[in-house]
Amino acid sequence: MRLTDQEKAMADGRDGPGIQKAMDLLLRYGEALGAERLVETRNVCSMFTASMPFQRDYAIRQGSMDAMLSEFNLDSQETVEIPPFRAFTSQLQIGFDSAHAPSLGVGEEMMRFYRRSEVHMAGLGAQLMNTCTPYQVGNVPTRGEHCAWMESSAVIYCNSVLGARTNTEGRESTSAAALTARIPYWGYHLDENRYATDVIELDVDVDSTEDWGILGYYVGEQVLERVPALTRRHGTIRTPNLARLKHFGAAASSSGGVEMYHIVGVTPEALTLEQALGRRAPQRTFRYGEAERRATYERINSTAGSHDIQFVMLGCPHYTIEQIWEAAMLLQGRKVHDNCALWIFTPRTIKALADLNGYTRIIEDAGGVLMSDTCSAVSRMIPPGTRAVALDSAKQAHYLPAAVGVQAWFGSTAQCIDAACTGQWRGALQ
């Protein structure tokens, strides 16, 4: 790989061992991906706390964050100092919301951990978002800003709806990339592997975020991990707004590997199909029409059987503060059923907003709960004896079954709103 002098007196040690071995790190991954060089990056999402079970573990027991981050982090078995980050670093979600450990399962002394985990995180710059959508609390990069952002969900929001340029990084290459702000140049990053390889032309009206969730699951399991565009046989798509586009990217990661899509005339690189296909023609086209709609909603909801709900979870990824204030909306005057748990999901930022705003007191009235931090999926914590859940998000509707081993319903919001306040499924395609 070609480095820079400044990237050459890193790799060499000039700015200490955590330094080093960070790049060599990044000079091993960038070899391995055939990248001629490193890129420069001053924003990074990543996980640095301890948030899985073995690596808290590990740290207790070498008495050393710098030796938990070594090794999980760096890859490096030797323990090294760990110096502050150089780039704007996020931290994604952790393993538990700290305000409702105890429903959670979580100990007294796992609190007292991950309260000195985060202070040290935060001593070294990372900024405590804990959150899979970092871009809803702040960190909002620029169109063409290269970013080093891991979170399947995350990073096809970065490189579709914002229109800067990441790859789907792993724990250590993000945290290499926060101390040295550099990434392997490759993938997406480049102009020519943005470009649309296959087309999906719509037949049908896609109007609601469950709309969007059914696209999204269709879209990920037609073209894998190649680059849809999404355009309409006749007029034009409807202008979705923030959750539809996180609800849709979050389906299309998680059925198929989809790291980037365009939405003519909607997401920046994409004014014209031309223009997102950067004037090729495309190697497959899909017809979505009504059959294929109905077809991806029975497949999305192949693992529930029974209609007797025991838990309703939103927030896959974490809810808005609009789709808070939908659930009080839906909930207000209503009470959840005594056989049913209701969780809703948000980052802490947004979590203070519908405090402000009264929708935590109407959730938390009904029955329910409005946390933040985590989710289900991260966390693999669920409700005692729950059996099926109810989701308004394809994402946690393909993971949950298999992660927790339970059944999934898959719906609208108001449509499991009424299952957490009836215990009982009622929802359809509508």
The other form holds:
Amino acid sequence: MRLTDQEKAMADGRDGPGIQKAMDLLLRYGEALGAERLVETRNVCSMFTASMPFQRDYAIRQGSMDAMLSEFNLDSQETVEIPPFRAFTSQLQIGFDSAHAPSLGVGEEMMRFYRRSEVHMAGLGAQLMNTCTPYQVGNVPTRGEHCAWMESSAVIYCNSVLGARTNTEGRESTSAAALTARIPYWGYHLDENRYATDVIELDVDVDSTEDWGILGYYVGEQVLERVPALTRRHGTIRTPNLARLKHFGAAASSSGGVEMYHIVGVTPEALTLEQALGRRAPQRTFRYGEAERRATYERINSTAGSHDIQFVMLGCPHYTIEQIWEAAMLLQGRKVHDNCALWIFTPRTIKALADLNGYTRIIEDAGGVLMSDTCSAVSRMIPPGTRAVALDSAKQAHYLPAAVGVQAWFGSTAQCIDAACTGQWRGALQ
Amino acid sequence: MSGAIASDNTAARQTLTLRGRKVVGGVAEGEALVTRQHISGWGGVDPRTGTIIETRHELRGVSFAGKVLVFPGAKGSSGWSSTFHTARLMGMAPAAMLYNETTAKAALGAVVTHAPTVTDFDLDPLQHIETGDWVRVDADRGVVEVVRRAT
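Could I see the form predicted in complex with the partner chain next, after the form predicted on its own?
All chains and molecules follow, beginning with the one already shown.
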């Protein structure tokens, strides 16, 4: 790779061994990609704080946070001192909600270690947003901004909705980016890779958040890691809001590896279909109609069987304040069934707003819990005795059965709240 | 010649050579584990055993530990690299990896797994390698030698 004088100096150790190891990782990674150079970034989303037992045990065994960070964040088997970050860096979701540690089964030793790592990372400059949706709580990149983000649902939102530029980075590459303010100039950083390759022609109205989730799951299955452009066969697409695009992107990056999409007339690089395609012909065209919608719904629900529900989990990706409001209104005056638990996940700062608005009280009075920082698939924490869970996220329905061995029903938020209050799944595709 | 099928008379077994681009250097050999389905790292693999756990994946329940993993590419969560990184620390990494589609997930995953890895082949490994074949990967030279499983 071609390096600038600054980059060569970092790679040669001018700025210390931590920066040198970060550059070493970026150079190995850039070569693996076939990248020709690095690009400067001032916006990183990564994972540093140690909220998993394996990392805690590693840090304790090796004797320091730096040892854990050297291995897990920089792929360095030699322990180096990790210096303060050079790029603005947001901490993504973590392994539990420290405010609900006892009910999540998190022990005191783990909590003590986590607190230590939290203080350590904030000291280095990590913004402790603790969410998979940093774009909800103060990290909103501008169009064209070069970023180094991980978390597939955030990456696809960053590229597609905001028009900023990132690949689906990992823990190691984003950590190296935080320390060096560099990331390989490759993939979605370049104009030519951002154009649509495939066209999805919608032949059915897509309106509810549930519908956008189903469509996302279908699109991911069809285009895998290619770039789709969505267009309405007749008429125009009703403009989806943040929650709908959050669910759509999360689903498309779970069933497939979609990192970038266009919605003609909605997303910033798709004023027209021709612009989205870069004036090229699409490689493939898919028609999404009622039959595709129903078949996709059945596949998302393929693990489901029992109609007895012990757990309802909402907030994948982390709920918006609008979604919390909706859930609170659906719950008002009702009670969560004795045989069922209801957990809703949102970023900490949005939970503070929900507290202020009185939504937390409504949810708690009904017997539900509003949590932050994590979700069940990430934490692998579910209420004891759960056999079947109800979800309004196609992404969570994709991952949770494999992660914790439960059946999952997917449906609308209203159907999930109904399941929480009756202990029964009565949902069906409308 | 690249891609030519040669006959090894002494063993009476077919060998085949594929050529590609080095992703991660090194030399390793082992039994092939081939899937035509993309692999999900985090949420699709249990790094403690190297076992594929994704619901409806054709390799569900199968471990890639010590195998030459042949797959089209990576999909899903950005925890791909962390999962393979952890599998290496657990001693459950693949011996080598061969994939077709370069993505940030697959490339970074290969780097932190420290497994010799090759991509951009002259012949599609998914068409020419079967599970159970013996595969020798010289990633530094970009050469993959395949000895067919005795049938």
